[in-house]
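A lone chain, given as C-alpha cells: the form predicted alone.
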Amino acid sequence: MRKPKLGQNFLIDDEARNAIVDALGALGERTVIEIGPGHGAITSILAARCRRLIAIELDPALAAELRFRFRAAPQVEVIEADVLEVDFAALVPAGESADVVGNLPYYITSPILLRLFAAGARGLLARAVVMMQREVADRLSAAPGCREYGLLSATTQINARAESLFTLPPAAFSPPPDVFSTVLRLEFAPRFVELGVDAAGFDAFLHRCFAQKRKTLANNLRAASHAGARGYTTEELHAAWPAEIPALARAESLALEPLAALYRALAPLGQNAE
C-alpha cells in the first residue's frame, strides 16, 4: 500500500528504468547507493551489473519485502533508513567513491542534493542519476538570467555539473503524481578551489545574495543576513564591487565568477562565513 506522507509514486515504465541505470555508465566495479527503492523496479537490475547495491529505504514494509527479493544476492545490502541521516562516509569503502540513484521524494528534494552535494565534496560521491519534479531539475540545470536561475541552481552548479536526460509523464508512475518528472546526471565537481573560495563561507554568501529574488544584489547585501550579522554598508560594498558587476545587477543574473570575486573582496570585513 502507498503512504502518501512518504511521497511514494513508483515508476513502473521499463523503458525508463533501463534507461537511468545506462545513465550511470559501466558499474561492474562500482558501489551503488540507490536511494527510495520502493518495489525495486532499479534496484533489480543495478544489482545484476555493479559490484556492491546499498538500498536505502524508510518504508520498513518495503524494506523487508525487498530483504526478502533479493535474499539470494549478497552483493545487495537493503538499509532500513531516512536518507537524510545516513552517514554516506561509512557506506563507501576508504579511498573509494559511489554512484547514486533514486527517484527523490518531492517533497524533501533539496535537503537531499545537498546531502549529496556535501558527500560528493568530500570526494564519496562520483555521480549521481536522479529523479525528481520537473520544474526542480529545471532550476537545476537553469543559467544565469533565467526566470527559474535562483539559490538552489548556484549552489548545485558550484558541486556539480549537471544534465538533463529525459521527462517522464505522470503515467510511468503508480499511482501516477500530479506532476511531471525529469531524470538529470550529476556529476560531482566542486568548484570552490578553482574560484578561490571556502565551501562554508561561500554557501553563506550565496544565501544572502539571494535572500530576496527582487531586490538588486547590492541591496541583499547592505541587509542583515538571516544568522544575524550585519549588512555591508554602501562604502564597503563600493570599495570592494567588481566592475564587471553591473551596479544594479540582480544575483540570478550572474554567473559564479563574478560572485566569487565580490566574495573574495568582501572577504577582509570577516562578514562572509557565518
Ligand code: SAM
Given for the second form:
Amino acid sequence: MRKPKLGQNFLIDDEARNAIVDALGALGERTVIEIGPGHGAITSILAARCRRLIAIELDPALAAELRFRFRAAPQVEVIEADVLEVDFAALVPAGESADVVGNLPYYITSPILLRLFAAGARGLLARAVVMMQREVADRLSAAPGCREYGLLSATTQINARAESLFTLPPAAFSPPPDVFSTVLRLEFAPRFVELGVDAAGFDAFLHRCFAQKRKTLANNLRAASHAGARGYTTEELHAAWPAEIPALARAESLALEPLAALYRALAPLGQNAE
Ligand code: SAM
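Return the form predicted in complex with this ligand of this protein as a structure block, the form predicted alone having already been given.
Let's see the whole complex now, leading with the same chain.
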C-alpha cells in the first residue's frame, strides 16, 4: 500500500529515469548510493551499470520487494533504514568516494541535503543527481541577489557546484504530486579552505546572517543568535566591516567571498561573539 507520508510519488517516465542515471556519468567503477528506491524505477537501470549499488529504503514492504527483485544481483544491497540515520562513512570503502542518486522524499529534502554536504565535505561523496520540488531546486542554484537566494543557496554553494538539469510535470509520477520536480546535479567541492573559514563556525555565522530575511546583514548580526550567542555591537561591526559590503546590504544580495571576509574579520572577537 502506498504511504503518502513517506513522499511516495513513483517515477513513471522512462526517458526521465534514464536521463537521471545518464547524468551520473560513467559508473562502471563506482559505488552508488540510492536514496528512496521505491519500486526500483531508477534502481533497475543503475544495477546494470555500476560496480556496487546501495539502496536505502525506509518502507519495509518496498525494501522486501527490492531485495526479492535483486536477489540474483550480488552488486545490489538493499538497506531498510531512514536515510537520515545512515552513516555514509560506513558505506563507502576507505579511500574511495561514492555517488548519490535519488528521487528524494520531498518532506525531508533539506535534512537530506545537509547530510550529503557533510559527507561531501569529508570526501565521502563525489557527486549527486537528485530530484526535488522545483522551487527548492531553484533555491539551490540561485545566484546572490535573486529572489530565490537564501541560506539554503549559500549552504549549497559553499559545499557543491549545483546545476539544474531538467524539470518534470506532475504527470511523470504515479500518483502525481501537487508540484513540478527538478533534477539537479551536485558536484561536491567544498570551498571552506579557499575562503579561509572553518566549516562549523562559518555555518553558524551564515545562520545568523540570514536569520531574518527582511533585516539588513548588520541588524541580523546585532541580534543574539538562536544558539544563544550575544549580538555583535555596532562598534565591533564597524571595525570589522569590509569595504566591499554596503552598510545596508542584506545577506541575500552578497556572494560567499564578502561574507567570508566579514567572518574572518570578526573571528578575533570569538566566532559566535561570546
Ligand atoms: N525512486 C522511486 C521512484 O523514483 O519511483 C521512489 C521515489 S519516492 C519520491 C521516495 C521514496 O523514498 C519512497 O520509496 C519512500 O518510501 C522513500 N523514503 C521516504 N522516506 C525515507 C527515508 N527517511 N529514508 C529512506 N527512504 C525514504
